[in-house]
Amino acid sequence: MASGQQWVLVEMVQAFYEAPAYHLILEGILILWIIRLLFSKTYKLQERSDLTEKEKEELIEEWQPEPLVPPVSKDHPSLNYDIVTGPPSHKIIVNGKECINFASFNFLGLLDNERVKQKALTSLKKYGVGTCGPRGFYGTFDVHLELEERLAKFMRTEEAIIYSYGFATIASAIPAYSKRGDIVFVDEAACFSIQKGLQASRSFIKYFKHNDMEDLERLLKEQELEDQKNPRKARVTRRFIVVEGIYLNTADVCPLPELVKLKYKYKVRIFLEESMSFGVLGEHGRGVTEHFGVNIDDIDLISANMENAVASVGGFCCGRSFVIDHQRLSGQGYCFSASLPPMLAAAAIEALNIMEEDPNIFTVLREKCKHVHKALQGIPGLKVVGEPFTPALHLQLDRSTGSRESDVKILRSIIDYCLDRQVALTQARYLDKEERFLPPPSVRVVVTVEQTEEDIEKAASCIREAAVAILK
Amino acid sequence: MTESSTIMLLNGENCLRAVNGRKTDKNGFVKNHCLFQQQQQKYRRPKENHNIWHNGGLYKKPFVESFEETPLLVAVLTYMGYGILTIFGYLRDFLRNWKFEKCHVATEREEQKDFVPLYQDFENFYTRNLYMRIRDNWNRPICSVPGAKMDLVERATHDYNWTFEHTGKVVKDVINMGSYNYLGFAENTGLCADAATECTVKYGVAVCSSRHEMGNFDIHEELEQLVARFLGVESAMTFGMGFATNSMNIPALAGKGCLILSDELNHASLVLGARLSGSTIRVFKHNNMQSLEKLLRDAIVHGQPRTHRPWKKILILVEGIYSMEGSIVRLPEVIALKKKYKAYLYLDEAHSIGALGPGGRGVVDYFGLDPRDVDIMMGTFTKSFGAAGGYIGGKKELIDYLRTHSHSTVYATSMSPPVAQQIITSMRCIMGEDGTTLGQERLRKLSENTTYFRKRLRDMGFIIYGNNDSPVVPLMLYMPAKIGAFGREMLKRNIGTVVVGFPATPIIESRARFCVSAAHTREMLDTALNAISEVGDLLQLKYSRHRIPTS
């Protein structure tokens, strides 16, 4: 009611007069303060760019980038490659000299096998050379499907998947399963492609000492304790062990039966990299699982490249369908890259045929490996690193000179000495700054089935002379 | 108040800026130092459908690109479609979980059931429920040369794409609009095949060693010198796989303390290489030079995050032709920017080498620029040369450094000899060094085919993305059901096409992608175009509402 309101107003005015002075003054100040805050400019946090345009221009003018690449000295040991003319078979022509080949990973001698070449030529006549597309877009040829089936049958697994580049095989397989937050236990001597796969996966990496199962068990126990503190996180963290069948860098074998025991005890999955052991170990060449008699279903993923024993190009992974099928959509090197040229796939199929027809070659290869291992014992100044049945041995210096560069130079002169006497050897190459655990420099000696007793004797005596002459 | 409208670049070239009535902004300063002013229209997905861009003198011929905006009704229907599919997906998962429906998905072993699950359920939701329905459009096996016409292996499925079986029959003479066969070198007869045959007989098929060890053949050296001559650079180096070329060499060039500026839509190999290098990565909007310039200025002025130390180097990663969009990189502007801000340019010419330019030398040739301006020219041999592998070309110091420090030369096997021979023969053919004009004819045919194909499709009323000169032609489908329907209908009419959806493209912008080849004759293109028009009417794909002015 109007009169009621007016009556309230009168009361208010009265209260106004009756209020103490300090009260009115305080209220007045507060009201003025509020008005000021309402109308002042918004308070910004100190901006990073309190630089004027002119200062920015000066900064842009002044900035000098480093050169794109640091200069490489002319006598860098890796700058000039040895040039091979002609086929890389048992007798290889290096820098114009014909030598016996102890350097290419041609374990089963299939590089210049006539049957393999004929199959490749037939395939070339039918399909041409390239595939012009990734697997998803008309790049899947019936040859690829056949090769995958044959590999799965050979290894007695459910499924196999092919990659067009050996290095990319394990480097794409690991990040497809192991993501940020997962844990991977890997051997210190793992090869570079495994290291790159681990880096791409962004998981936690824990290295255990080479072939040391106690160290691995210690790490697994520590992880178990961590899990008990945080069981919810542990339920979603995947764990993997990555090992190689025969290690490229140290030429010894992983203890697979103990690993399988650890797998079931601590609930970790095993990824096995068998590039050096596929087509070498085992009664039928099926690799380290056959060698130890381990059930192949216990290994979650076996990856190998076809560039060693199979004498083709590319790589494959095999295992159960549950595991392998995932890579068809999430393996980067599979989905985003052109598929393997069909003639190389046909060559691989023929190599598999040869391996299946004559399982005796594996025994022959292992005999030759033992022979070479024995022949290289006792060379003054050089020690043989590797198991007797591995086909790619390392010869390291007994006593290092102290600097890696001079070690490399000494080994290079031993190799040059041997090249002059028609034995082709090579140094094991590494990227010094990128490797996590850099192996010591060494000479790589590769055994193939095509080498005769005389060849082995000649090579051994040649290396012995070289060592005596240079390492005095 | 604007400053004068020309600035002198480092080389003394004049660059006319397209100045158009700049007002001063709030702080009272005029942004007059940027090379490329903010334009009135928005740059990507403009409201108007078309950008004919001259930019005063940097471009020698008109650069016509169009990315028509998605019609609103189509966008709404697409989202609805995905919504319905998701609901059905949950329903099916529920049924599968409670065993009302048979589960075709492979499962973990009994012995390992108590391990931490290898995959999270949600990761595979899309695969199980959306991808599986239209899976028959991908991974189609072929059993002939992937040339202009190919033979497909017929597949049948009795359980809605969970498993396939081969019926034993072959679908013959399918017109191939999907393989990356730009110059038609995917052939099993002719000069290239003969040379490759000889090479296989002489060298065998494989190498079994890395470049540093025993895998460096004379044929590799010959190939590298030829590639360097082809590109017009000092020196070049080849690798066995195109993907690996990027992922193994970018880490050798950039490291901690470096900055990589990469385009939004770069290929997975570039992204992987940038990640493995350990540098800081910043992404600029696709083909947007203002965005790139802003990032460059901010990077140099503010330095590394938190410490504000200056960056060691800045590397810009771009591609020649982007294969999902069909757009061509704005190379003259990128080079102008790189020179002004002293950055390094890495150009990935996977799709553009051999396909663009009057001499087939790629996007540098197309714009008539100097190959020495691009610091690192990378490309692959899979697309235009009908082989496999990748290369990097540049100054001699760069290549020497890569010879010693690249991951691929130390640890990975070198290229197979017949593949190298195929590249040598096809490259000589393109350069005209084999004495025939075959190379020139193919280049001319490719560019004719591209122009004709794009014009006809646009006239029919489809929405086509990309540059007028790019042989990669994306045709927009948008709705998820149309992806599957388009692929299948085209196959019924004996035309093999590629359809792409999420996650290779944004979720509502699924598309069909055609790759025009020099091996396609006019009749083949006409057959294909008629079929596309028929299917377009059937599926109502003719969304375009604009008519492009012919320029």
Second form
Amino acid sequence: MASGQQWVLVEMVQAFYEAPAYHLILEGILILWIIRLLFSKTYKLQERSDLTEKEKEELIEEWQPEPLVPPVSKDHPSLNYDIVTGPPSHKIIVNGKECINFASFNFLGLLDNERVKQKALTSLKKYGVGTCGPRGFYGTFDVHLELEERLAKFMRTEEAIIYSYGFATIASAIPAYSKRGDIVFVDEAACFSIQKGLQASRSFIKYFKHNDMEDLERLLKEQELEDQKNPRKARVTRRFIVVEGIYLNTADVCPLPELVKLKYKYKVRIFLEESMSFGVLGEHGRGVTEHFGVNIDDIDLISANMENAVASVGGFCCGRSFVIDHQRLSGQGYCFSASLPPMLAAAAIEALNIMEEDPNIFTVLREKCKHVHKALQGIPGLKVVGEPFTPALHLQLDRSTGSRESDVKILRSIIDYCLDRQVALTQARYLDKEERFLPPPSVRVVVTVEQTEEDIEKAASCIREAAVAILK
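Next up, the form predicted alone. The previous block was the form predicted together with its partner chain.
Single chain only below; no partners, no other molecules.
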């Protein structure tokens, strides 16, 4: 053992003598630097002079904390809202004045329907006002299960899940499936609830130009090339396309047949947000899949709120059972929010009954939409944005003033002009600093089945007069 150690020592001495001079110099410098670091102080103690109590008090008085929130003018539109008295049905009382309602998303006129109200009242007496618990903690009532079964049957899917808050539906569904490292291809015009869902997912987001399938395919091809460089990573990366049926911010329809082709070509999943198209498009109101004749099984997940056509509260997702069941474990809005009040679930069930009993209501709505779209054409200084069959159109300024704030004030003046003449319109609202792609300011004109031809002509005439008077 000793002879072996001596031999190693001899080898080390021999290697030392045979090493090049520059090598020995470099090692010597490194050894000296390490010794210096070990024995030198890493910082210098600075002399300080203790402050007197008076000086401390003066410094404290001078210090001003930064504001918790940025200053907001009291004239900000969000702080000055119109007050509604009574139900926002066909006629709505705004600031004490009765008006024709062109502002509420009550597309099918079910908000003030007697059958719906009676069912809600009966449920209120049976179950009480709320639930006071999430679905997993004594918040699952029999009426919730019935509504989920009815929605699945109506949409012709295997299963459905309901949420108590419409905004939280897609915002919870996206992060339930898409995680950090996954890739989501999203239309630039996606609504704010989708944006919040994407943010919560922490996935890699790629935006494509609005309804531009060539731009989407370009992104998909680029991703395909990236995947070929790292096939091991590609095998565990999930890819999604997220679109809306009818876009809330643009009032046009997604090209669903082309999206389905791209889905199978590039092996991605499609999430379809149908809050504006459910109960609107299709012969039976089943949405954009029925409108285009696309097999609903080609869509991996459909979500919609029940706050528009159904005139209730909350939202739902539907699809295959194994997809929906995952949300019962991972959908944050489902797991942690108090469940939908039973009276609102009962109201939604009765609304579905009416929709199934009278599918002609969807034809009537589409005809009214076309009428409104045509009546709004040619208004000086304003342009109509949206498809003729969509129930929530936008009126934008033909020429912007160059200032968003000024544009908003001009459009608000048009709304006030119409409100004084008993036509209730609304302005599209956005969180300016939060929106990924901020849409231009607009007046939103909402169509419902309850509006008569006389109402439509009156509203169009009023908007025209306002435009002539204000946009001189």
